[in-house]
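Heads up, the chain below is alone and in the form predicted alone; it's given as structure tokens.
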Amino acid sequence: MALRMAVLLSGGGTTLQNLIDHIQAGDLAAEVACVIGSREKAFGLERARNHHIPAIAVIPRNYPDNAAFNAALWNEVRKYSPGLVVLAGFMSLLTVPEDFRHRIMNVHPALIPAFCGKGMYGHHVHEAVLAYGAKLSGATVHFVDEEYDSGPIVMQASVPVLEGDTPDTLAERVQAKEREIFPKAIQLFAEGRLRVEGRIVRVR
């Protein structure tokens, strides 16, 4: 039976499209049960509708505080009974309910614990890597907890930082790794092969 996923996003939905492509290719035993966007005009919602996937906007500014936003968001997620929640460029801070602990997965464009945390997203990450003079960067798939980029690590892959790199050229290589390892990590979850022991994720 395919793993039911809820995908949360805020932008164009390229990660969503990558997952859909892997599902259609038979590489990922999952289905996207719903897509929830934190911006009404997020193109990722349009991508979902183009694939006949329920697409819902839950907008943070429509709620008095983050707690009310999270309550509305999780109420929407639960309607679709997902086994896993996937963050695909979701830019709002989540509160992790107990029934979804170790059932929310994110990919970060660096090798956690380096270049992560609040404010470290998108090109900010690649700019920081280059400014620091790091020789390696990469992508990290991790479970989500109450802090930015601090949950247990599922999978990582590195890329070299090359002489003359710009944030754009580095991002291109990192994103290629993200597209490769995120579906693999989700497939391990779908197969029931991941076990979390404190900070350590064991692969059976």
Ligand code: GAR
The other form holds:
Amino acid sequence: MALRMAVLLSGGGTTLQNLIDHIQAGDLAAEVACVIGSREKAFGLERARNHHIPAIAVIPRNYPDNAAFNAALWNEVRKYSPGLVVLAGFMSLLTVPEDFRHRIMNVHPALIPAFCGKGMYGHHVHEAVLAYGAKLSGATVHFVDEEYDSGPIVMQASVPVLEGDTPDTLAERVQAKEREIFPKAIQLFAEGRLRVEGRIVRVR
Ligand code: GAR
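Which structure goes with the form predicted in complex with this ligand, now that we have seen the form predicted alone?
Below is the whole assembly, all chains and molecules, this chain first.
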């Protein structure tokens, strides 16, 4: 049976679209059971609806605090009984219920543990890489724990930082790697080939 995924996002949803494309191409044995957006206008919700995927907005500012927001969010997620929760450009801090430990995956646009943590998302990451003068960047797929970008690493791929790069040109190169490794990592999960030992992820 295909892996059921709940996809959480806050923005344009190109990451979601890539997963849908891989499912349709037959190289990702999964289905998107629902998409939950933390912004009403997130275009990712529209993409989901275009593919007849249930799409719901759960907005942080509608709740008194992060705990109440997370309670509402997980209540929605659980309705769809996903095997894996996928963060696809999701910009709010999640709590991790015990039964979802090592069942939430995120893609980050840098080589963790560099250029990650609170405030390091989207273009901020690429600006920081360029300002630091790093010669390599890349993409990281990791399991999610209670802190930003700190859970066990599943897969990484590097790209060169080139002379004359702007945040946009670097983002483009990094996102091409994200589009490669995120579906691969999820497919390994779907095949039951990932085992987490402490913070080390073993691939069988
Ligand atoms: C992706 O590039 C992803 O790496 C980044 O947000 C973008 C989402 O794009 N995620 C983070 O920075 C997480 N810390 P999308 O909304 O078009 O899928």
